[in-house]
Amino acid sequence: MSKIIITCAVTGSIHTPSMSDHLPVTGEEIATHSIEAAEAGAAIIHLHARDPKSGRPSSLAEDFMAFLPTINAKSEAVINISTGGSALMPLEERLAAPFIVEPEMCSLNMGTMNFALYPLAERITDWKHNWEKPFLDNSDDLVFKNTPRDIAYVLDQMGQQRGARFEFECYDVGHLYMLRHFVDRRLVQKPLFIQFVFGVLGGIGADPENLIHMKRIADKLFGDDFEFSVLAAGRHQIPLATMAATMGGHVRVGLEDNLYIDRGQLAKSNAEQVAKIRKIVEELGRTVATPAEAREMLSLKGAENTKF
C-alpha cells in the first residue's frame, strides 16, 4: 500500500460554537490548532474561517489570512482551502478568499444537494450567539447549490487560472458520475484526490456497505487515475477511517466532522484526533505521509507558489 496521507479539517462551517468550547473561532486559535494537527502527523489542512468574534462562517480574505501565514511560516502542511464556504453563501461570496490567496488544494463539492444540519440542535440548551439556533434550525429548508455550471467555473478560476489541485468531495454515488463528466471534457487533471464522505443528512449514509460501493463505482470510473480519502460524521469518523485505511485509501478527521475523540467526550483539540487516527493506521502497516510525500503524490505546485 502507498503512504497514507491524513488530512484534517480543522473548523468547518456546520458545527456552531455552543457544540464545543473547544471548537476554534479565532485567527489565533486556527492557526494553533492547525500547526498542532500538522506536528501529530497532518500532512494536509482543510480550512474554512470564521467571524471572530461571532463564530459565523466568514469568507472575507482577511479572516482567512488572521491565521494563514503563521500556518504556513511554523509547518510545512498543504493548505487546503474550502469553496464550500457556508450553504447560505453563493458562489461569488465562497470564492472571495480562494481568488486572493490561492492555494495549492480547494476542495469542491461535486453536486448540488440537500444539507440538513437541524438535529444537531436538538443537542444545545445554551446558545452563545443569537444566530447559531436559526441557522441550524432553518436547514431543513436548505440546498447548497454546486450546478454543473458552478463546478466548470470553480475549475476554470482555480484550476486553471491559479493552479490549485482539488479535493473532490462525493456525498454520493451520482457525484462520482459528475466528476467523470468533467474529466471526459477534460477540465480535471490527473491525479484525482477523491474525499468520498459520509453521514450528512441529504447525502449517502454512513455505512460500511457504502464506502466499499463508492469505491467499487470509482475503481470503474476512474480505474488507477485516484487516490480515494474517507470522511464520515460523527460518531462514525473513526471506524470509516480505520476501513479506508485497510482498504488502501487515505482518511479525513477534525473537528469540521466530529467534535468528538470517544463516546461522549469532546475532543479538546484537533491534534487529538490526528494521532489517533495516526496510532490505528500505523498499528495497520500503513506509513503516514509527509507533506512533501503528499505534494508529490498528489502533483501539488508547492506552497512558494501560494499568495499568503
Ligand code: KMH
Contents of the next structure:
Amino acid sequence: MSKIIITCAVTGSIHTPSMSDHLPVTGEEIATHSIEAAEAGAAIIHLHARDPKSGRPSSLAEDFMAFLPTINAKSEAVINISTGGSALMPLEERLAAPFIVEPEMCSLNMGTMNFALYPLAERITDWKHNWEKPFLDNSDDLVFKNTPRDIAYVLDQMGQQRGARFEFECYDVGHLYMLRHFVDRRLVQKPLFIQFVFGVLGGIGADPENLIHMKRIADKLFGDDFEFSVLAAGRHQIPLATMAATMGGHVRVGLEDNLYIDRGQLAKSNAEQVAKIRKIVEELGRTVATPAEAREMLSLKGAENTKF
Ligand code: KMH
Ligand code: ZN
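If the one shown is the form predicted alone, what is the structure of the form predicted together with (5S)-5-amino-3-OXO-hexanoic acid?
Time for the whole complex; same chain goes first.
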C-alpha cells in the first residue's frame, strides 16, 4: 500500500463557536492549529476562514491572509482552500479568496444537495453569538448549490487557469458518477484525489457498507486513476478513517468534521486528532506521507507557485 496522506480540516463552516471553546476562529488560532496539525503528521491542511470577532464563516481574502503566510512560513504542509466556503455563500463569494491566493489544492463539491445542520443546535444552551442559532435553524431549507455549470467553472478557473488540483468532495454515490462525467469531458486530470464524505445530513450515511460500496463504484469508474480519502462527521470520524486506512485509502480528520477526541470529550486541538489517527494507521502498518510525498503522489504545482 502507498503512504497514507493525513488531511486535517482545521475549522470549516459547519461548527459554531458555542459548540466548542477550542474551535479556532481568529487568524492566529487557525495558524497555530494548522502548524501543530502539520507537526503531528498532517500533510494537507484544508482551510476555511472565519470573521475573527464573530467566528462566522468568511469569504474575505483578508481573513485568509491572516493565517496563510504564517502557516506557509512555519510548515511545509500543502494548503488546500475550500471552494465550498459556507453553503450559504453564492459561488462567486466562495471563490473570492481562492482566486487571489491560488493554492496548490482546493476542494470541489461534486453535487447540489441538502446540508442540514439544524440537529446540531439541540445540544447548545448558551449561545456566544446571535448569528449562530438562526444559521443552524435555517439549514432546514438550505440548498448547497453545486451544479454541473458551477463545477465546470471551478475546474476551469482554479484548475486550468490557476494550476490547482482538487479534493473532490463526494457525499454520495451519485457524486462519483458526476466526477466520471467530468473525466469523460476531459475537464479533470488524473490522479484524482477523491474525498468520500460520510454522515452529512443530506449525503450518504456513515455506515461501513457505504464505504465498501463507494470504493467499489470508484474502482469501476476510475480504475487505477484515483486515490481515495475518507472523512466522516462526528463520532464516525475515527472508525471510518481507520477502515479507509485498512483499505489502502487516505484519511481526513479535524475540527471541521468532528469536535471530539473521545466520547463526550472535546478535542482541545486539531493536532490531537491528527496524532490519534496517526497512531492508529501506524499500528496498522501504514506509513504517513510527508508533504513532499503528498505533492508527488497528487502531482501538485508546489508551494512556491501560490500567491501567499
Ligand atoms: N465540510 C465537509 C463536509 C468544502 O470545504 O468544500 C466537506 C468540505 C466541503 O470540506
Ligand atoms: Zn471544508
